[in-house]
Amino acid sequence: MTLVFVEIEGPDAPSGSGGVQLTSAEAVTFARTNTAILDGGSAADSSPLEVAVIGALTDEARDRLAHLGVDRIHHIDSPDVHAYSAAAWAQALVDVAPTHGTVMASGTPRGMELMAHVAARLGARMAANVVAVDEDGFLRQVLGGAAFERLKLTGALQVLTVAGHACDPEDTAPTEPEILTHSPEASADDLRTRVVRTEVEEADDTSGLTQAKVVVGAGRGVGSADGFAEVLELADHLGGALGVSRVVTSLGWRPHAEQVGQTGSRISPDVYIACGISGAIQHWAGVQGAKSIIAINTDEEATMVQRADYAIIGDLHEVVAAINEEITRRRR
């Protein structure tokens, strides 16, 4: 059997509240389309696809999970799991985990942390950032996306996280998921690592970035902390978010929460517009999930330009200002 941990969007998510996170929808699709292998060669097609949701389960989320082909939803909710504690949440997942097959999540910070706990608690092996699976084992991203590792996990139960955008969420004939509710009580030890408070500052919120349909990227080419007016205006015109390279955060031009890449957010917009970004492998690791990439760069040899779908060669300030003007003109 396969159990997928599903993350629900917070109330501030751009697409409204309470939906299934995009990356979780991808993980569910990955599980559904690979059940036979993930279940460990058991009676393939009849094996049910189960998910676990911790916290509120909205109608919207239940409906989405039905369209993703889920057979059973473990709805886990109790005072002990209201605030996030990886240990307590992981134990709740362990309590509903199969003895054979796969426990998995998408490769988000929560997904990674919980799966590591689940693997440690169950004595199972774990593979992070899996992109594909076949009879010979898994393929997963390593070296920040610069290479792939082929590996085989031993044991009756395996734990994995699916790399963001390893597949697209795919709707199927809607199911009527059975809902099992659980109200776990956590041990005192497992509550030691509970979130005691959440400080919400706009600058910390990465959900806008990871869920945005359009991301305008800005790199060293912007030139200084004062150079972001045009790119911010463009993001605003397109209802998108600003994402930046590590050089930009290291220089203190923008907050780290806006960083995209191996050590920042991984994004999957419909369009990524990279302005003054060279396209280093560690940056690419975070943006390769974009459906279309547009590069604006003075250097036509830059990796970002070479790997983009469309490019404009030129100074980003001049080019982006002209784009903003053109958008405003067409909207008049």
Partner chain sequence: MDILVCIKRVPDISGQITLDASGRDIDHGALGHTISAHEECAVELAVQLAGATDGEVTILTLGTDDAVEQLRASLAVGADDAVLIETEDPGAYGPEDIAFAIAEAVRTRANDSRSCDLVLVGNDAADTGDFQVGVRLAYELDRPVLTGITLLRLAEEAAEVDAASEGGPTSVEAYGIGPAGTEVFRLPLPAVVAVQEGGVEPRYPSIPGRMKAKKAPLDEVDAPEPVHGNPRNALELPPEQSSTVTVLGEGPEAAGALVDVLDELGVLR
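Numbering follows the first chain given and starts at 1. Here, rigid core means the biggest group of C-alpha atoms that superpose within 1.5 Å across both forms. Predicted model only: the values in this text are computed from it and were never measured. What changes on going to the form predicted on its own:
Superposed on the core, the two forms barely differ at G101: its CA moves less than 2 Å between the two forms.
With the core held fixed, I73 shows a CA shift below 2 Å between the two forms. Once the cores line up, the CA of A163 ends up less than 2 angstroms apart between the two forms.
Having seen the form predicted in complex with the partner chain, could you now give me the structure of the form predicted on its own?
Shown below: the chain alone.
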């Protein structure tokens, strides 16, 4: 059996409330197309695909999971899991986990944390940031995506996370998933650490990087903490997100949630526009999955310029301002 933990979007998500997160849809697709191997069989075998949803299960999410080919949904909901608690949620997943096969999630911060807890509680081995699997084992990203590692996990049960954008979410013939409801009671020890409140992000915090189809990147070239007006406007025009280099967050100009790279988010948008970014290997590790890269820089020898599909040599403030002006003019 393969069990996938699925994350549900919150009410402030770009696509609306209650849908399946993009990276979770990718993980379900990865599981569906590799279920037989993940169950310990061969590619010719078939096996039911099961998912676990903790908290609200909306009609939108249920319909999306049906179109992703899910056979069974474990709906886990009780007062003890209404607020996120890594230990309590992990135990709830352990309670519905198979005795052999695979338990997995997308490689989001929450998915990584939960799968680490699950592996520890089950005494199972775990592989993080997997991008492919076959009869010879797993292929996973290491060193921030700069290299890959081949490995095998022994034992009847294995735990893994799937790297973001390792595959595209693919619909199949809709199923009619069986829904099993679970109401766990968490132990006092498992509830010692839990979320007690959440705070709404500032309006210009465009940190939904892993979901965005367009990302506008900004580096040291913006000049100061007050130099982001043009790139933020461009991200807004394109319906995209703002991503920044490590130096920008190190200087305190933008929050870490917006950082792209080895120690930030790995992204795979349709278009990445790198403004004033030199292209250090740590940053490149986070953006190399973009389908098209456009670099705006005054240095034509910059690594990002050399690696980009398209490059504009010039001051980013002048170039981006001109782009914004043209977009505004065409929309009148």
